[in-house]
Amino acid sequence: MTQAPAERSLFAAPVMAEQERMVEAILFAAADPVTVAELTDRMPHGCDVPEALAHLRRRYEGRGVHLVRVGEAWAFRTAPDLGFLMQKEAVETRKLSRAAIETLAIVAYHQPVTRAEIEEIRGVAVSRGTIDQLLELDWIRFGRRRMTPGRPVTFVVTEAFLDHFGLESARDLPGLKELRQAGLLDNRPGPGAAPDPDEDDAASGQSELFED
């Protein structure tokens, strides 16, 4: 196979442009960086590999890929400023866990609310992770400390929360009565159930929130 401009003799080295093409192809197809020695070895006899590399390097200056030296060897690499193209962001939407959504609901309905109060209402301990997750989502934040022994911190919902749920204020959250009317509380209380003694507390907790 001859790659040949006309005048080339059988043993003459290919012209520099051709050598450059050869280096380009070898480096492109190689799995690892290729040393000058190996390039010389693989190219036709008499090629000036360092010069071909210098030409090639200049040709790729400012391009999307660069010819770079890796130790004693050479390789093509993505231009550093285009590294972001090699990342593919996959946004995965996931439903909030039941614990998180319940905690969030309690904060929304009872804010400002302490962790102990959340636990009392949910009836189970609230894990640190759940609180952290809601804080990280910027849906709850720390409110004022409660003026009770131990001065516990309280949690309140954020602007981002209101934004996400399309509420103008936490006051817009439907009350229990509305939830029931909306069929969300279709579970009727058991027979003989006393009116929920906490209902008043909840209301007062909520009104407390909206004083300021």
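Could I see the form predicted alone next, after the form predicted together with another copy of the chain?
The text that comes after this line covers the one chain and nothing more.
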């Protein structure tokens, strides 16, 4: 009986300050955001990872880097007001066609959504090139198949999309009013309009929306 406390102490979780240090070390070394489950698997048994994250997030408030949530994962990111310090002398601009921008917006706001539903909302056909481009950017991914005839695949946005735009989840997306003001949801052909085979590749439809 006298050895029980000593035995329990061998398996006791580290104090919270040490758990914070562990979480900090893992996230600092990680190339991609890390989920709570992944942190839990790597830390000693009994650690309270959500609590350690909460403490660590408060500790980094007002600092040059912040602990932010990216979907279901966590990562360190430069404080938004200091982003200008990270700019490179040579800026590479990637352009998306209007079709790709609208498709991305529809996936973000209506996910999980099928290709047929995207075409119904846009009122025009969506080329395979548009979908492939967004998949290659890792801003959308395949979701679950619908339990409907043909079992069509659905599309959802990725954590890379959320991370790129500084969002914790799709719930943080701007409203449709803001999208219309940005010109992303207006000037679209109405339902029943004939698809334009050149629309996806039209240079005039490109927008300088994303910059690295």
